[in-house]
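To begin, one chain is listed below as C-alpha cells, in the form predicted alone.
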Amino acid sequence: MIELKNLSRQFGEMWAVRDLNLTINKGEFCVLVGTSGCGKSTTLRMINRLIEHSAGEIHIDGQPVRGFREDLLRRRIGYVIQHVGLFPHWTVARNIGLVPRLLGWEPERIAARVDELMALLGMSAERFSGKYPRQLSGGQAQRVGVARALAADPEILLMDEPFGALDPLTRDGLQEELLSLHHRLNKTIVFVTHDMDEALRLADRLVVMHEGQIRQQGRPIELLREPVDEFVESLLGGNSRGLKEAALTPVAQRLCHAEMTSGVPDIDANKTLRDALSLMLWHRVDCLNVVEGSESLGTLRLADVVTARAPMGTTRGLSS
C-alpha cells in the first residue's frame, strides 16, 4: 500500500530522514516509534506531502506520490493530530463533512455519512452534530477528528501523536475504538507515538526509528524478545518487556481447563496476563478462575503465567 525508497529529508545542514526504506501492506496497523527529533513524524507528513521529500521515493499503490495533485492526495489520505485543529466556528456536523464537500458531494449523501460515523464513533448525532468544537471534551473533539479524517473513507490514515494530550483514561478508551475500527474498516494506518505502551497495544508492525534511519522493524512481540542492540531493547522497556510482553497476551492462552477454584477472584478471558498479574499481586493468590460472561473456562496459575510462552504468532498486533 505504501512504499517509502531510499527516503531522505534534510534541512539546512541536517538531515532528518535519511535512506529510510519501509513497505507498509494494506490494512496494516504500523506505529513509528523512537525518541524526540528520530525523524518520525517527518516520515509521516511526508506521506501525504506537507513535508516533501528531498530524495529517495514515495509511492502509494505503486504510484508515485509526486505524481498526484497535492490537493488530492490529501484528500484521500485521512490525517488526525493531537490538537485535533477543528474550526472553532462550525458545528461538529459540519468539520466532520469538509472532505466530502470540497470534493463535491451532494449535502444529503454528506448528511447520511456524518450521521454514519457519529454513530460508528459512538456521538449520538442528535446530541452532538450542532455542538462547537468549544462545547467538547478533549476525548469528544478527538473522536470528531477522526471522523472528519474517516469522512471522505479514504484507504489510508495518518496519525500523528492523535492521544497524547488526552487524560490515561479517555486515552486508552480511543485506543481500543481505535483497534475495533481497524478491524472492522481494514483502514491502512500509520501511527507515530512516544508512548510505548500504546504502540505495542496498537500496532501490527512497530517500527523503531532513531537519528532518522529503521533500526528494527517487526512485530511487536518480536522486539520485545530479540531487540537488535540495546537503544531498541532500552526503548521497549529494558527489564520490564516481560510485563510488556504480558500486556499483549490474553488470558485465554493460557488458561487450564481445570475445576474452578473457590475463593479467589475471577478474571475475563480477554483481559491481559498483565491484569491478572496485578490482579493476583492485589488479592495475595496463584490461581484466578477464568470467565466469559456467566460461562466459567477453567483456571489461571501464577506458574502457568511465568513458565509457558506464547509462539510468536499468537499475541495482539502480530497479523500479517
Given for the second form:
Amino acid sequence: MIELKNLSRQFGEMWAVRDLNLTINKGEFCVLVGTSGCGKSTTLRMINRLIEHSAGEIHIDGQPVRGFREDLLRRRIGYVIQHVGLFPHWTVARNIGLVPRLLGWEPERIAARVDELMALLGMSAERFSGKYPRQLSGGQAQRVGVARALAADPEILLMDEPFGALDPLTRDGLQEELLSLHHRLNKTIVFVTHDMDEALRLADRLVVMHEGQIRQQGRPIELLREPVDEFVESLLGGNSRGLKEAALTPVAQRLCHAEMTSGVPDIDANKTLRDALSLMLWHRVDCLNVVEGSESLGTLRLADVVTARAPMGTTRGLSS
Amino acid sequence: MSRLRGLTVPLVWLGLLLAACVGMDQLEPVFRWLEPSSRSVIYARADFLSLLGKHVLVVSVAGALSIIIGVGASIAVTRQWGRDFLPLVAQVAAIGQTFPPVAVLALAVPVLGFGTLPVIVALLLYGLLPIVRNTLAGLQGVSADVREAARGMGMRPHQRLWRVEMPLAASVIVAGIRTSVTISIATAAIGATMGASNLGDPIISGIVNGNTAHVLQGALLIALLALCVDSLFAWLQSGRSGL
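The structure above corresponds to the form predicted alone; please give the structure of the form predicted in complex with the partner chain next.
Below is the entire complex, every chain and molecule, led by the chain shown above.
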C-alpha cells in the first residue's frame, strides 16, 4: 500500500504538487492523468525519491520512504520511463539483470530470472538476450524496460508514460500485455499518462490531477458518468464520453436476447460495446450475433447497446 | 584474436622507429647527399635511443598527469556537488586551447627555470585542454534517459559513474587523450630549447648550426613516434567504438 499524505513539492516559487492525499491499495492499478505540468510525473517520482518532497509524507506499507537509503528504496520499486533508458553498452540480458546484480544475487539465479522474465514478456531468450538495445524496435526495447523493472520482483511498479513514444499498434499490444501481467502478478502499479483512452483502459483507480492537486479520483466508469466539474468532464472527452464508456463495457454485459438472428455479422462476447457499435455502423445493421469461440450466445440489438440499465447516482449529461 | 591483429600497425611503426634509432648510421649516404659540406651528417652528441627514452618519459609523465587532472576535474564538475564549477572549467579549457604551446613553454621558463620540469609543466597544461573538453563532452553526451534509468534502478553514484557514464563516454575521452598526447609528442621537441634533452635536440642544434641533416633526423624520429602512439590510440578506440 502506498499512502501520500499532504504531499507537496515546490520548485522555487511554484508548487508542482500541493497538499496531495492519495492512498493506493496493494495490487491496485492506479493511473494519474492530467495535462502537461499538472504534477503527475512529479508525484510519481517522489514515490521512489527521484524527486524529494518538500512537505508531507509518503508511506509504503506503513513505512516512510525517507526511512530507507534512496538507492535501496529504488531497488525495491520497479521503474519504467518513456524513453526506456536501456544501457546501450550492455546486452539485453545484462540490462534486465541489473537490479538483481546490484542486490548481489548469484549469477545462476540472475540468468534464470532473466530467462523467466523474457518468457513472461514474450521474447525469445535465445534470439534477444545477446542483442544490444540499438538492435531492438521501440516496442521490443520497452518490453525489455518492463522486464528490467520487474527483475527483482518488486511489489510496486512505477511507470512514467511508458508507451508514449510507441506507434498505436505496438502501444495497444503492450497495454493488453500489461493488463494481463497485472492480473497474473498482482503488482501495485502507479502509471502516469496523458492519453485518456490508455488511462481509462488500464486503470482500476483513475486520478485526475490539475495544477498540482487531485481534482477527482475513482473508478474510470464513475469519473465518466459523474465528473465533478467541467475540467474533469472535458479532460475525459466531453461529448465523446459516451463512446469512451462504451469502450469500457463488454458486449456480454448487455446481452439479453438468447435467440439467434440469421444473416448478421458475429461479434466476440469479450469485445466492447464500442466495437459492436462500429460493426453495426459499418455493416448498416442494427443487431449482431454474439459468439464466444465457436459457440453462439445470442443477439445484441442496437437498443440494448444504447439503453442501459440506469446508472447509479446523479448523472451529468452530455451537453447538446 | 582479431582484436590483437589490430596491433599490427602500431608495432610496424614501433619497429621502424627503433630501427631508425639504432641504424641511423646506415642512412649516412642519404644525409651526406643532403648536406655534402658538413663535417658530421649524423647527429652524434647523444645516442638516439636515449633521446627517444627521455622524450617518451617526458611525454608520458606529462600525459599521465594531464589525464589524471583533466579527467578528474571533468568528473568532479559533472557531479551534483561540483556543478557550480562547470562553467569555469569549461571556459578555462576553451580559452586555454587558443594558447600556442610555444607561448606556454616561454611563460613556464621564468617561473620554473630551465630543464625538464618546465617542459613537463607546459605539456601538462597544454595537454589538459583537449582532455577536459572531450571528457566533458563525453560525460554530458550520456543521454538523460540513461542517467535517469540508472538512478531509478537504484545504482549508487559511483556505480552510475563507473558502470554507465564512463564506459559510454570512453571513446570520446580516449579521442581527447589521443589528441593531447600526439600534440605533446610534437611540442616536447620545443623543450630542447630549454635545456631538456630529447628528440628535439637534433632539430634545435641542426637549426642553430645550419645542418639540415640533423633537423631531418630529429623530425623523422618524432614523426615515427607520433605515428606509433597515434595508431596505438586508434586501436584502443576501435575496441570501444562497437559500443
